[in-house]
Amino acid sequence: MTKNEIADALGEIAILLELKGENPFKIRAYQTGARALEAIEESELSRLVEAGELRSVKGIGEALAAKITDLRITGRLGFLENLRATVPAGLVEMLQIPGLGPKKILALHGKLGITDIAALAAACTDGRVAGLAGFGEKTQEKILAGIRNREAYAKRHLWWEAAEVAAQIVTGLRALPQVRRCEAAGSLRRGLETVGDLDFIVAAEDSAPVVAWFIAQPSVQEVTAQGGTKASVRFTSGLQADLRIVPEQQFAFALHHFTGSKQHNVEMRQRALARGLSLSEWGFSPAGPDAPASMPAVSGEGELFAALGLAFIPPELREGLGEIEAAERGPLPRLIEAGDIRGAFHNHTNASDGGNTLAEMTAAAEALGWEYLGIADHSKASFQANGLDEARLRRQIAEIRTLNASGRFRTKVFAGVECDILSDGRLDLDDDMLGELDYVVASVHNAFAQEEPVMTARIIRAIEHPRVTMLGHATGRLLLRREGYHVDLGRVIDAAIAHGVVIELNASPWRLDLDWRHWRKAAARGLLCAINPDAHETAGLGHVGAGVNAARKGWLEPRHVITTWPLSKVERWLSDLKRR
């Protein structure tokens, strides 16, 4: 196991022990051990394990050292497996309800005998939860709302997670000798932030072996439909997938049909009819007296669009939101691509709540070919995230300057902070402290329930601060878990443009915030975007891919996104901001 995987395992042990009501000191030992692991580098962990010196690390005792060693070498820990077996799975599942931590779940279990979400919903409905000490009517209603949201969200899946499943299936299908062409379609191909199900379009003449391979995947829990050229399955994750096999000459039509939104497809069919053509998933056919003498030859989607007098429309734009009118006028803008990204600004280390050291994060950025990496650990008000006070932040700035001067990495590191916007719009750190940094990301992390006018004024006050460089996750949403807070985004965007403040597109697959639906108009008015992964570990840097998908849906070009700028331009820009 990697050190982060081991740290996660220790964190899971702490949660399970807390759900069992174990000694707080024992629980804290595992939490401390997880934090201690995050503070060392992978190579150092390997050395310590091989030398039997784990106990030399502050916070790791003899028993913990033995468990870490087992996890590092074997990837398994009998203690954790046995612990999982003693805690009802329903209690762990209840942690998915916003506002329910281990202590509250333990109280619900101990006083009301609640062991799963269904029993929790019943206890809330009949008022028993409100009667418990430390709960009350307000908490009961929040729990019920969380349960309702969870049920509503259960039918959808994050794009990032669905894309991982789809990529494996597409790779497997393309490897079959019978398959001539294969693509994933649907909302996944359009890059929607959440996906209801997966669609796979395959061109093949001999369909039986393709269907047989598809339904035999190890992750398939249930085959819900099976035919000569179609099949539907449900994976263990709950995600459903449909396979459609067509002759190769129909592939482009089927791919287009099963990719576009309902509105996009309606508009395309109407456009075809105006030219005497009927458009369907099967191809073109004559429609009415104005039908051409022969049907247009189509082997790819580009030819399909051309046959209707349109430039190619990228899949991400096929939402029926003006893309057809734009394609009628000529080629669409060259949308941003993953290869355009040269760095990012909103990233965390183990100095706050990240899982990797400054050096490890920098090495990972260098491996991605990035020219620069911004470190923006939490400020002190985010105590739950081990936020940095002034003294710790100054030490981190010095560490960053030393690392840059060492020449150890080609990637330059910028010293920033994710500074909390306090409930009245003030910033969590004073002006002198902020002035020592290269940049400042200002974000809301508490008091989400403020009324819209109050929240809007709060964020605008922060945007107006001369030291603020960019606004982090503008609505605070967590996809499939928590709605964003109420805020007038129009006024926030106006303020950002007026004060030269960048708004990030937080690329965390759980956020993708600011939502893609706002970017086209905002960018046209001059708002700049930063695609930031909000990475809390090295692997999280890769989440910029999800952000690029969302940016493409927002019609963003490289010129709209500052994280496509070369290092020299970023340095000039930051220098100019410091002088304003």
Second form
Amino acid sequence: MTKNEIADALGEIAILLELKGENPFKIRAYQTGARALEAIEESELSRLVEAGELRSVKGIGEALAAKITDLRITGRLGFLENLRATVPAGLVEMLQIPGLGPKKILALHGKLGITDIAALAAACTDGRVAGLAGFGEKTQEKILAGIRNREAYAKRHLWWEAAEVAAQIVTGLRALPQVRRCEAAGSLRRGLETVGDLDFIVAAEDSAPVVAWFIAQPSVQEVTAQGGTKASVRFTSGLQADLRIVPEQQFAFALHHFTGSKQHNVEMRQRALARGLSLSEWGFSPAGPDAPASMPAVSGEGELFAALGLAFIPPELREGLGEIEAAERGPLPRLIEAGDIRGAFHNHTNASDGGNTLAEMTAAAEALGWEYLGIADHSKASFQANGLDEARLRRQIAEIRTLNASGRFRTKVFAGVECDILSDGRLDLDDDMLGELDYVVASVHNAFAQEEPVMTARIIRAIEHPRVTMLGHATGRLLLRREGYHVDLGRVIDAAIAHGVVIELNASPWRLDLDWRHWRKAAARGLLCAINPDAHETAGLGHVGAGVNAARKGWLEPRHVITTWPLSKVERWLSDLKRR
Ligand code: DGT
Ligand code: CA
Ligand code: CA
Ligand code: ZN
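Write the structure block of the form predicted together with 2'-deoxyguanosine-5'-triphosphate for the protein whose form predicted alone appears above.
And the full complex, kicking off with our chain again.
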């Protein structure tokens, strides 16, 4: 197991012990152990395990050292497996409901015998939860609302997770001898932040073996529909998928149709009708007295668009939001691509709540070919995330300067901070401290429930601060889990443009915030974007791909996104900002 996986296992043990109401000291030991592991490097862990010296690490005692060794060597731990078996899965699931921590869940379990979410919903509905000590009417209402949200959200899936499943299926389908062409269509292909179900389009001469392969995948839990040229399944994750197999000459039409969106398709059909053509998933057919003598030949989507007098429309833009009018005028803008990215500014290390060291993060950025990596750990007000005070931040700045000077990595590291915007809009660190940094990401991390005018004024006050370089996750939303805070984004965007402050497109697949729907208009008015993965571990840097997707949906071109700029341009820009 990797270091992070072991840390996760220790964290899981702590949660399970808490749900069993175990001794707080024991629980704390696992939490501390997980933290301690995060602070050492992967190679160092290997050495300590081999030498049997894990106990020399502060925060790792004898019992923990044995468990870490087992996990490292065998990847398994009987203790954890037994623990999982004794804690009802429903209790762990209840942790996903906002406002419910292990202590409350333990009380619900102990006093009301609740073991799953359905029973909890029933107990809220008939008022039993409000009667419990430490709960009350308000908490009961909040729990019930959380359960309802969860049900509504459970119907959709994060794009990032769906894309991983889809990629495996597409690879498998393309490898079949019968398959000529295969693509994932639907909202996934359009890069929508959440996906209802997957839609696979295949061109094949003989469809039966393709259907048979699809429904026999190990991840398929249930086959919900099956025919000669189509099938629908549900995977064990709950995600559903439709497969449609067409003859090769229909592939472009089927792919276009099932890519959608519905609104885009409606507009395309209207446009076809105006040209005497009826457009469907099968192809063109003559419509009305003005129909042309022969149907246009189409072997790819490009020809389909061309037949209607349109430039090619990238799938991400097919939302019925003006893309057809734009494609009528000429080629669409060259949207940003993954290969344009040269760095990122909002990333954490284990100095705050990240899982990897500065050197590990830099090595990972270098492996991605990035020219620069911005480190922006939390500031002190985010104490739950182990935010840095002035002394620790100054030490980190020195560490970064030393690393850059050492020439150990080709990637340059910028010293930044993710500075909390306090509830009144002041910043968590004073101006002198902020002045020592290369840049400042300002973010809201508390008092999410403020009224819209208060929150808007708070964020704008931060934007007006001369040391603020960019605004982090503009609404704080967590996709499928938590709505953003109430804020007047129009005014926030105006303020950012007026003060030359960049707004981040947080590329974490759970955030994708500021939402793509705002970017086209905002960028046209001069707002600059930074695609920031908000990585909390080395693997998190790869999330920029999700951000690039969202940026494409927002019609962003490389020139709108500062993280496509070369290092020299970023350095010049940052030093100009410091002189203002
Ligand atoms: P999802 O799955 O909810 O995230 O969204 P989509 O867009 O993948 O929707 P889905 O899976 O229901 O259908 C895939 C595409 O097929 C959809 O984007 C457009 C096309 N389509 C499906 N039903 C209709 C329809 O009733 N009218 C039109 N014009 N197109 C449709
Ligand atoms: Ca779909
Ligand atoms: Ca579908
Ligand atoms: Zn943050």
